[in-house]
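So this first bit is one chain, no partners, the form predicted alone, shown in structure tokens.
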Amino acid sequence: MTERVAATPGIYPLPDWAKGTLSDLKGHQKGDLLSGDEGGEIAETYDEVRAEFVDDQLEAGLDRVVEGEGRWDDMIAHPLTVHESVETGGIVRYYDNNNFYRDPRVVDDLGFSGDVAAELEAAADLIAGTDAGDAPLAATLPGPYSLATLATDEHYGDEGAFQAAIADFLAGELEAFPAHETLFLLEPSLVTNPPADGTEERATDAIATVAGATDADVVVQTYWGALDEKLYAHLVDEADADALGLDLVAGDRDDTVYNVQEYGATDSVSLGLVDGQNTLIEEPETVAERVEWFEGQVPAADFETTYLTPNTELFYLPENKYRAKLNALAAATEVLE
């Protein structure tokens, strides 16, 4: 019987109170964004944000709890923009939306950072101190392909070597993580800027390098539409992922279903079911219907786990809408019981 798990990849919107506080503490310019060595009142503010994110998820009843990534000023580029071997360049549009990040310019070897591991340790401590102390923790990292495409290489000198170095860096970070049940590897670039023909295996090798660094279930979360057929097949066969994340909101979901029907699937699947960029709140029954619709389209598949997730990160939303989306996902699993 398929287990249905309500979860998110994190990167939540800052609460309104924290936006004002952090703006006063950090300033308003590009150079004032987080560098990774913050302390004092700034660190204390992020601690409060993290605690609020954990409470939001526990109150909603999600089956996996993420740290929330309130410190990630640069969205999924964050692990590089705070790295000591990286200089930040100009402001770059974050995919096809009105958000921007600092261009991470890698200028030296990518050694161990520990920045994300410290965030997760703090989240694990928060969870342990609640009545839901055994709630499973989920970790979030950018996928190596997407992180490499978002960054600028000024050190490794070769696209393949750079992608492999990013993968090794992420794997090293992952080995320092506290115990976690699930890892979400966010790979939006696989849809928006896919590997050139003939280089798909290089991308899947990089993902497999990261996936191999954890004993947790690994979800390679793709979004903003359907994957190219050939790339989809490579991901299923070579990425060493327990679940491939499929966006059922953006793009033509029939193309996504066709890929599964034609090329098979991972043992588990993660479905993007609520719109991470639209304030319209989906009813739990609607979310449940989308799950049943998908599973009904691929009757030969018998998934170990179906993850119910938003189709993107949730930082695009107002905080009240983001909480409503958490509630809808958690309630949908109850509808499906």
Contents of the next structure:
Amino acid sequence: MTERVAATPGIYPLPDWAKGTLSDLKGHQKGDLLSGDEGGEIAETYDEVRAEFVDDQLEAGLDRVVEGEGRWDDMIAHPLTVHESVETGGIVRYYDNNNFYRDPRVVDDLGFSGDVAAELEAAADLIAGTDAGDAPLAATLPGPYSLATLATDEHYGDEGAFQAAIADFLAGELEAFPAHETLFLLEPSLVTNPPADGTEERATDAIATVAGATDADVVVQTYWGALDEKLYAHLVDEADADALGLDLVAGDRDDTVYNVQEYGATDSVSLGLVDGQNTLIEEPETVAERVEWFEGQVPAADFETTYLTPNTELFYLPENKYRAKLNALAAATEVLE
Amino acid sequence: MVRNPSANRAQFRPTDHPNESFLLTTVVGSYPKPKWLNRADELVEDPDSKFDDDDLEEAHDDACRLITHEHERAGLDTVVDGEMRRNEMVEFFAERIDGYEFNGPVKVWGHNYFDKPSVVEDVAYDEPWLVDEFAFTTNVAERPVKVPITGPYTLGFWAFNEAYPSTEELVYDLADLVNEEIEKLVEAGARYVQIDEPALATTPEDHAIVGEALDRIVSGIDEDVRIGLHVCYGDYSRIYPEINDFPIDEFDVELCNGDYEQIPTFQDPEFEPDLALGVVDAHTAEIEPVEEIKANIRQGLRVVPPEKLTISPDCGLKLLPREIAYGKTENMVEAARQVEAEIDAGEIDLDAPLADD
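I've shown you the form predicted alone. Could you give me the structure of the form predicted in complex with its partner chain?
Let's see the whole complex now, leading with the same chain.
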């Protein structure tokens, strides 16, 4: 019997009140963004944001609770942009979106940071203090392949060495995380900017390095379309993932289904079912139908868990719509029960 | 297929123009708002303030008058009002088009947000968007007024599409509305309209959609009306030479920002519309010296002859301090006039415009 789990791969939009407050406290310019050593009112504001994110998820009834990454000014590049061995360069486009982040230029060895672990500790404490004190925590990290492609190497000097160093860095961060049920590794670059032919194994090795550093279930979340067939097969076999995350919203979902039919699947699967980049709110019944449609397309597969997720991070949305998406996902699992 | 830029360019040449050659000078559109106008925008939202909507309208009128005259003082051949009445390039128009709704700000980068609207039903023309603005500016201006309009591709793709089967279909409906607006502007006397499509730079593979939208935009618009297209910040090789097929008179580019590395892109095949070349950088807060801007203008002469070259900043100047924006504009005009004089004197080899004679 497949367990259906409603969850999100992190990075939420700041509440509107916090947008104004943090903008006033920090400023608008490149040099005003987070460096990881904030304190005082800025830290207190992020504490309030985090508490609101946790409440949003518990109220919606999600099966995994993430920290929400309100501090991640640079989206999934964040763990590098706050690192002491990284200098931030110009503002560069975040994929093909109308969003931008600071170019992280790695200039020295990537030692331990602990930035994300501290966020998760704070989220775990918040959850423990609620009536739902046993709600399972999920962690979010950029996948090593995407993080390497989003960054600039000015130290390691070789693409493979850089990717491996990023993977080791992320694995080191993970070891400091509090207990978590699931880890979402966000890997959009696997679709948008896939590894060159013959270098797939290097990417999957990097992912396996990170996945091997946690006892939690690891979801390698891909988005913005179907994976290349060969890369998909490599990921299923070599990435050490409990679940591959597959986008059923953007791109051609038939290609994704074909990959699963042709090359098999991980033991569990994560499905991008609600549109993280559109304010149109999907009905829970629609989300449930999409799950059943996918599972029906691959009858040979008997998934341990099917994660019901948005297809991308939710920071693209206005505050009210982000909450509505959480509710739709949680309600969809009830429809499926 | 390019429209007919040579048929509508001469009307912007001042009668007292000092040189035989004429490099049309213009601006992309937006300009820094006076600080007091930002304060006025806040005051009208303050329930404890006596500053009301009528006061704000007066403030907007004053600001538009001020910036229009500032453009004239800088010597521009064609002026705009600096978009003083506009907050953001999608939001302003979405507020005036039936079918959009607003749900709150979304992130662009860092702590910079915009109120990205959602299209929740078929879009429809409601009230005129820019006719009053144009009438006011024309009334206070002594030079021809250019009208910048956010293009349908950007109005479509920089919104959430909840209503249309595809955003492409939304774009075509929006293009019909832009056409309707331009017809009204032309009726009111407008002769120079610029379509702003920054979204094309993010998804250049959609140039065919923009081309189809432009066909709809210019449908029924006489050739004495100059139609420009502004696309900023991107890899132009992904939309060139396709833009030669666009029904426009002028293509406005941001190349100063990239030190003109992309100029060779436009040299082969031959560039067909007039080239509106960015010659000052909208993203640096230093005023480029006249000599430096003259060198930038010469880059444009590698692509088109002087009679097809328009001079403008890279992009809107709204994010700069106002005195910097003015300094750039003033130097830009001075540089254009000096280059004209040097062309007249035969001091610039138009076959090798970067060469020192």
